[in-house]
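Next comes just one chain, in structure tokens: the form predicted alone.
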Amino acid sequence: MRVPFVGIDSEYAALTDSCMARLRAVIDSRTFVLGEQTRELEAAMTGITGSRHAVACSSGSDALFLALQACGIGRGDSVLVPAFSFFATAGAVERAGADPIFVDIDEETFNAGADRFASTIEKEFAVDGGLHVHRRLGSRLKGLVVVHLYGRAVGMADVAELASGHGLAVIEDAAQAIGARTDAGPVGGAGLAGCFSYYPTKNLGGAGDGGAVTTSDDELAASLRRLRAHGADGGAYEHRECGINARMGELQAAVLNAKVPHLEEWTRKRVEIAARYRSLLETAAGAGLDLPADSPEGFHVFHQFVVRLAAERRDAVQAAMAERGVDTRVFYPLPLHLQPCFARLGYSEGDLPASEAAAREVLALPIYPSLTPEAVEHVCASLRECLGA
């Protein structure tokens, strides 16, 4: 039995007629660039999320990065950033031209939350005139940004009470958390500002690169709708600040609204997966698998389910996995205090062993909406023979 690793197709062949008749409609309409279809869909994203404003652009990379551009971070300001994660966590703040300084991750959830940042920041910086400073960098402490790994929400009362604390902007990365819940209401809306992905693999994914930028601060939505389009306002060719070219299309968006509608169920088939393949695959608990967890404080939307196996076994695993039919992914390989670019920052192997373990041992397994019980029970039989459980 052959089960790939994402299920996009079945998605498109259901969603077929909605999508082409508001493809239609946009080319009818003329209008491709910030019309009608990119309205509806920051509209269904406030309702997502609990925040006043949705402004959508190209990408999750650029959500992130015109986030930061509105908060003010650039030269001279550094940001805390989880270690364990897509490089664009890291890559905006370095775009923006601030220092990311990195912090470990919890080994149970894979995410980093307030206690997390504080111990990074007691560590990692001094105090100097009210500011924190980085002790080696000597770039004052300005943000930090919480991502929600996996789908797993970070508890965020907390990390808002340490922010304020301390006059730091939370930004959220939640390009892979879509509709997951905290402890002070749905991702996205906790923080300043959220970051949202529409890679066509995420569990809201269109037909290309998409992202959008939730807040409920009216100056900050007004900056971001500036900085998506050259810092102008509206038509006019008067710039007040500079942004770059992050409009999102109009065909990109009709594509997510056909899909919204159908989040909500997919997500609950999402988390009922998960649940099939925790109680399939508990018996090889003690033959060195670790099973991911539902989230006690928020609510799991399971964009991937991620396995722990021993280092020195998680490749040979992959391989006799993918030699049954089965598809699997390692997210991510190398943390990224670790990644060749940040070589500036002064990290070194074994400076935080959380991340660095995960990147050793993680494995993903195939989950999506029309993924078949049949399927989940051949994946789970597979990786039970692959450890002799």
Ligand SMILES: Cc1ncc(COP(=O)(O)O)c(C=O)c1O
The other form holds:
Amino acid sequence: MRVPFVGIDSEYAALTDSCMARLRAVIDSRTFVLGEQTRELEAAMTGITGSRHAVACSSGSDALFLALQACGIGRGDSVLVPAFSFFATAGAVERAGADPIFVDIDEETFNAGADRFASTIEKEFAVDGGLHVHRRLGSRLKGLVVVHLYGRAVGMADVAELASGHGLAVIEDAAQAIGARTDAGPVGGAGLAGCFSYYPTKNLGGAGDGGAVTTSDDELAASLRRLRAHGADGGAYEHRECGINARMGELQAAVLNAKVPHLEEWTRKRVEIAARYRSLLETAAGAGLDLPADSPEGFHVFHQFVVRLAAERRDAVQAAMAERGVDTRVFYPLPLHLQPCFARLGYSEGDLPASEAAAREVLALPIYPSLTPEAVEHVCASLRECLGA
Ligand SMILES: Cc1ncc(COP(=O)(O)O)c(C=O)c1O
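Switch over from the form predicted alone to the form predicted in complex with the named molecule, please.
Whole complex next, starting from this chain.
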């Protein structure tokens, strides 16, 4: 039996009519950028996140960049970023001209929460005239990016308290966690700005790139709308801010709108599959396999189901799974503080041990709404066999 890592065929099979009708309507309207479909998608995102505004844009990476820019983060600033995430989380900070300051993750959840951010501030920043200044780089601490990695929400109440005590902007990277809830409400609605990706394999994925920023701050929303269209105010060709072209296409928004009504059901299926994995793999947990830590109901939308294996076995197990027809992935094999493009920041191996260990040990199993019970059993049987459990 073959179990591919990604399975979006059935999503589209279920959508053909509604999706095609929307695409046809866009073509008939001759409005291809930032039109009715984009506005409908933005309204749906305010519903999902409980935010007052949603600003659709070109990708999750640009959503992060726009959010940082709208928060006034740029040259001379530093931003706390978990060291274990997709590259874009830190890439956006660098692109905004600021210094990403890497924070180690919690071993159990793969996430960085308030305690990790607080200990990095204490260790790496000196207080100077009421400002937190990075000891090595000299930049002023201005914000932090919370990443809800793999779809597991970070507790946001403590993060909000920490941030307000230090005057920091909180940006949520919710690219993998649409629909998840935190102790302070839905992800994307708990910080100053929430960033989402509609990359095709995401829980709500389009037919190409797309993203959104959510916020309940009216001024920030207005700034985000300007910045995604070169910073122009209306159609006057006057640019007080220097933005980028990060507009969303109507065809993309149409596909996403066709999918939105299915998101809750698809999320429920992911959660069910995760529970099934857990029960079928429990017996292997003693044989060198760690299952994802428990989380309160609704906190995890299982964009990924990631297990942990001893570093020296991980790659061999992955190869053996492939021989049995099971496609798995490593998200992510190199933590961000060790990426060559961030060498100027002065990190070395050993600095952030939990992130480095995760990079050596994680393995993501296939998880998507159309994954059949037989496929789940095959994945689990193969993994148990590969581990000799
Ligand atoms: C955690 C995280 N942040 C940011 C992004 C960037 O999103 P996009 O690929 O839409 O630019 C992704 C997408 O892969 C992601 O997983």
